[in-house]
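To begin, one chain is listed below as structure tokens, in the form predicted alone.
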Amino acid sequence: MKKIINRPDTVVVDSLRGLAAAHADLLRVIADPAQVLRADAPVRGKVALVSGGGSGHEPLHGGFVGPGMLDAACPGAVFTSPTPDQVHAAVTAVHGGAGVLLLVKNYTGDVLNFETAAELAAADGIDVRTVVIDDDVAVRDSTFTAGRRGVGGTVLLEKIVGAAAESGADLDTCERVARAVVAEVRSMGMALTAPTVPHVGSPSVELGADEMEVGIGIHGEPGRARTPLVGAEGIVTGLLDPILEDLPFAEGDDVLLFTNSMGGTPLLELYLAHGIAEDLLAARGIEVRRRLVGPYITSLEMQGVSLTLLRMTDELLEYWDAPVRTAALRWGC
């Protein structure tokens, strides 16, 4: 295992220390229990957004804390859910009097621990709502979850609902917008290599030089099938077709296309894949109104790509275009 770390058992703490140093104008980090908080939190009268999950998916979630997105992120150990006390502490820290919305990826540990934290916060008199995202079309059940996994759509969810909250929308509105995104977003990914968790020291799965895993999860868990490696056109088609069929998307739809690196894929290949996806969508009469390309929800150093499609409405477009200022995503500021 070759990694730029000191010790596997301190990798998350050490990384959070660097995040805090690099972006002190945007966020502050609490060490115990680990939380990444918006620098000006709590913002009085604003709905607070809290998310989180296992580390190793950076910039998700800590990189999306700041004006126009999250008020707090709870980083667990690598590929491990944050604990209820982390989430409860974050909710308490950022609650500004207008309620708190928890945005949770559909993994069993995340769902259970955020649910427990919500109950603790409710006992404190805080109005807490929870929205679970399950946008992965690859598999119904997997290693970490019952039901579909929450993957790339999480980034779009946090941006859009973050804009709604920043605009002054109340908790009911923020919850409605979040559920609208969940209903209209679908994703699927693939991998050429597997991630290596620092405290494990070896890849999560073994892929041959001429193999790829189609439908892989963001923790390196298995997908739909392990198949012979094909060219970029075949890879993109193999990801896009199941996404389009699932909702289904149709001619005349307006969409946001998010082409994501799983951590080890260079932009040269990522833009190549994105261009193919744009052409395939245009051939079906689906208009790409907005785009996002880059490593925004990763799986350590996994080499692979995921595609996410969100069917857009005028309201969602407005919130997507709204200003955002975080460590990893910013425009309009």
Given for the second form:
Number of protein chains: 2
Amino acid sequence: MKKIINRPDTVVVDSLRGLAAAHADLLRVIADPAQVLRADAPVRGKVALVSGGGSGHEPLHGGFVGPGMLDAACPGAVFTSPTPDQVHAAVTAVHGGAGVLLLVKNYTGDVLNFETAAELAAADGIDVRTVVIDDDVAVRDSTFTAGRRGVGGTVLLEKIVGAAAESGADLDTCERVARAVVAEVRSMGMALTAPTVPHVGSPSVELGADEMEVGIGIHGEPGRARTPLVGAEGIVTGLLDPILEDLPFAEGDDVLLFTNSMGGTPLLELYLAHGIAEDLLAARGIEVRRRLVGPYITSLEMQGVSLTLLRMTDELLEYWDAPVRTAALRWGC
Amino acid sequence: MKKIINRPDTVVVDSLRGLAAAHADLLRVIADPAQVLRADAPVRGKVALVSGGGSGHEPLHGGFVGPGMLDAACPGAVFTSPTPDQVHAAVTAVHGGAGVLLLVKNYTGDVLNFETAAELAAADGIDVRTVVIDDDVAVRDSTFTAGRRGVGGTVLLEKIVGAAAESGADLDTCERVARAVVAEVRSMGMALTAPTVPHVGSPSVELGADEMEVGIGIHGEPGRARTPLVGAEGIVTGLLDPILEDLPFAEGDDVLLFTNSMGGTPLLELYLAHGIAEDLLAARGIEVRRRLVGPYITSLEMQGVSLTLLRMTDELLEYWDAPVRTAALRWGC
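Mind sharing the form predicted together with a further copy of the same chain? What's above is the form predicted alone.
And the full complex, kicking off with our chain again.
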């Protein structure tokens, strides 16, 4: 196993120390139970947004903590759900009196543990709501999931609902906006290589020299099909068609196109894939109103790409464009 | 070779199409000869900054085109210098009447071709200056280089001189600031894996399952030593000590610490390495005043990390903090 780590059992806490040192202006890290908190939390009178999940998907979620996005992120061990106590501690730390919204990727452990945390917080008298995202069209059930998996749409969800909360929207509004994003967002990914979890020490799956996994999950879990590697046009078409058919997206729709690297794919290839997706959407009469291109929800060093399409309304556009200041996404003032 | 591409011979132009589509608000791409130009270039009365080099190091340099950083980037083929005509065309396109500063990484082909372009532009009556950066302390001469290689310091150079130019500084001042950065910046990198150039099809070097290359260049070219893989503490110490000894940096110095991913290294590991570097500098009484952590100068999918230290003055701090709006670096307004 080739990794820049000290020991497999301390990789998350060691990494969080570096995150805290790099971004002391934006966030504060609690080591045990692990939490990444907005530096100025709790923000009085603002709805607090809390997310989290297994580590290994960085910058998700800790890199999205800051003004205009998350109030707290709870990083579990690599590819392992955070504990209920961990999420409960984060909710308690960032609750500013206006309620807390939990944004949860649809994996069985995450859903269960966030739900338990929500019950603990409710017992404390905190108004807590939960929105689960399940945007991956690749497969219905999977290794870690009943139903669809939560993937790239999570990044867009956290940005957009973060803007709503920052603008002073109340808990009902934040929940409604979150459900609107979940209803309108679809994703699918593929990979050329598999990730290696530090405490496992070998790749999660074996992909042959000329193979790719289409519809792969963000833990390297199986997708729709293992197929021979094809060129970029074929790869992008193979992701975009199922996404378009699923919602379905139609001619005349306004969309946000998010072209995501799974971690190990160079930007040279990622922008190449993005350009193809733009052309395919233009040919269908779907207007790309906003773009996001980069490694934002990853699977350690896995080489691959995912596409996410969000059908935009004026309200979602306004929230997307609103200022954000986090380690990984930053624009506006 | 596992890559998301159409054909090896069109990878750069195909990727630039995606870059242009993703960032039409920031930049304009000319296909032949390839140039990435600031969308509002030429900016009348502003010193224009032009850089470039082989592709495969993205987001360098095209991702750094925009207000507060570069006016133009000239991407060559993968790991291949841009041509004199290409650089000359970019200089002509972005020259706004206040002169042009070429920021050139010290590789033999780059230095030669930018110099020829400078002569062509001078013959047109444009005041062109050139600053060469050679911040890599690893080796004196290398595969592509007489003298030291230009590596991570290039990112800091482009940001800081970009801020000077944006603030209205004249060509003399921009050149002086650029030379100040070059004098005060040092870097070194290492890798766990080698990059594969698309038109070559196989890795540039073979690194064994338990080996790392210390002092590696951004084309996968040899460094100081191929050694057994050690833990993160040993890796970071092995990069930081030669950097500190070289300038030398001393107790009481203020620095910017840039922890860079070579492309394929996950953020989980990168922040872990960054945290170790922070601790080592604190133990030496060197104050880290600013940080940059991420994949900013890469070598395709190569897994590895480089460290860059820049000794900061008040002037450099002010330019570093100034607003920047590019595809890859963005802060302020």
